[in-house]
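Single chain ahead, by itself, as structure tokens, in the form predicted alone.
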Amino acid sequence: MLNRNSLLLYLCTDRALSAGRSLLEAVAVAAAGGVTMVQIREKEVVSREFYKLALELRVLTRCLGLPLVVNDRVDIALAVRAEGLHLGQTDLPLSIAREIVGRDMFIGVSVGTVEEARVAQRDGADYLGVGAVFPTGSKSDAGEAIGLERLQEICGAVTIPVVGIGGVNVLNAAQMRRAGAAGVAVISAILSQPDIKAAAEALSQAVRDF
């Protein structure tokens, strides 16, 4: 079941953005400093070693109380244990998705657009990860940014929670809470800066104060 504070600072992990620091160590960096949920999503590495990194960071979350989310691969969530599952547009449908998982796996979709967020609603997504919100480097198929505006629309247009992802840092994490975000996705905003855990403690508190 999905604890809806736990999306309120919500870290993805890519390793080629973490300044040379193992995954563990940044992550269990960035909970010191506020992180409310991981989701691992490392899309240039076989499968063998995406189950060895996600077991891994799965036995870290366990102890820092967090819930663990994968990315694209059912598998994988299903192999560890994962508390949730993240799918983009291009990923296994939703509907195939939980009847692979079951319903004690929560699942979130990716969604640019007041439609594709009412039809992932509709088939049962828990949480959407709304984006690119801010034009962003961190992921290349972020596509072009969907701005606040249409951030406030989606979230306008669905009743399960949503997260702002895209070009996030401390000024702007506030703007997609006040335009209705539960809370804010980021990748080099922690992981990419010289204090993980003093930017985990910035952005944990712009999300609390908005």
The other form holds:
Protein chains: 2
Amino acid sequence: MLNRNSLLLYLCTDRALSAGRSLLEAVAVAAAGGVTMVQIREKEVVSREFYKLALELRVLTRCLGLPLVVNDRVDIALAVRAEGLHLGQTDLPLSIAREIVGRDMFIGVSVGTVEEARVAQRDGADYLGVGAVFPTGSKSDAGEAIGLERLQEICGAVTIPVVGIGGVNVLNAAQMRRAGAAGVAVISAILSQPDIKAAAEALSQAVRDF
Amino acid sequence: MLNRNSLLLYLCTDRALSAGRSLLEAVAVAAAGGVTMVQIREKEVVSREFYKLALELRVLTRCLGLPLVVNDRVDIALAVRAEGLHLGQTDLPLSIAREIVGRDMFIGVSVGTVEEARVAQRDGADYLGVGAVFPTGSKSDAGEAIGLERLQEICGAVTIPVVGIGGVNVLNAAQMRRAGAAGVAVISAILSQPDIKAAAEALSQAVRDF
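Switch from the form predicted alone to the form predicted in complex with another copy of the chain and print that structure.
Now the complete complex, all chains and molecules, led by this one.
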């Protein structure tokens, strides 16, 4: 089951944005800086490669005591026994994914509107990824930024926890928390920084003392 | 369970090679010409789109009484309750996929050598796709043609049924059957032909009267 505190500082991986470091190295250092959950997200690799990368992260996150979430691929999530699955609006429908993975795996869904948020909650999502709250260069498919007001509106419309994503930094991470988010999800705000651990520590503090 | 006769004329889909026809239309006409099994293979679409296409084919193949096989994506196979799953050498490992889908879904594996064939049989494959037997332009990742002798060698090395794939035509389809193959798998030999039904009928006859 998903612990709300795991959503505080949610690291999504992207090898292209990891400044040449290995995924394992980057995640290990980020975890030392206070990351609370890790999502593996791979769009350009064959299944076997995705599986191998996820398996490596599986071993690491288990050592670190962090939940591992697999983006999009229900089969990879099952294959590595991930704690969670994350679905975008162009991934498998939540209801179908839920039938496949059952109740043991938590499922998060990306939403950008109150309507999408309500539908996802109704269909059994365990948390929502809401964004892009601020403009981001990390996800090419993120769409236009929705802003803090919309984030707050969505947080008020559902009872499941919400994670703010998109253009996160130390200042707006605290703003997202004040808007009602249980935490923030980041890629480049940690992975692309020269000092990953320091970046994670600063964000970790921001989402705790907001 | 997999019926050996289903492997006689195994149609793999490729929308890029379907000469502008819809997948449903092409498969329906090919089935009228004698196709015995259908595999959906999509490499360039998001999961939701793959799922929708597979669901359409699911409805059609059920009406036609043909087994549906999903290439690579274990989750899509489960989502549409496909009869079968097909794994290439860069997809999820067979043993992992088997754990996920259980015994009800049959699994085929692509192999190009006797060693790969033996490993796949040992790991529980229900059939093998062997090739490319002849040079093919349909699959960019098919590798060099292995020829009829290697096909025969592989057919002799395993007890599970083997399907020949790659550069199939009416003449060599019969040769592959004489080499021990339970059937042939085709893409463009049916889908890219001006008369899909006639192409399927000719191949269907070739694999039956060899």
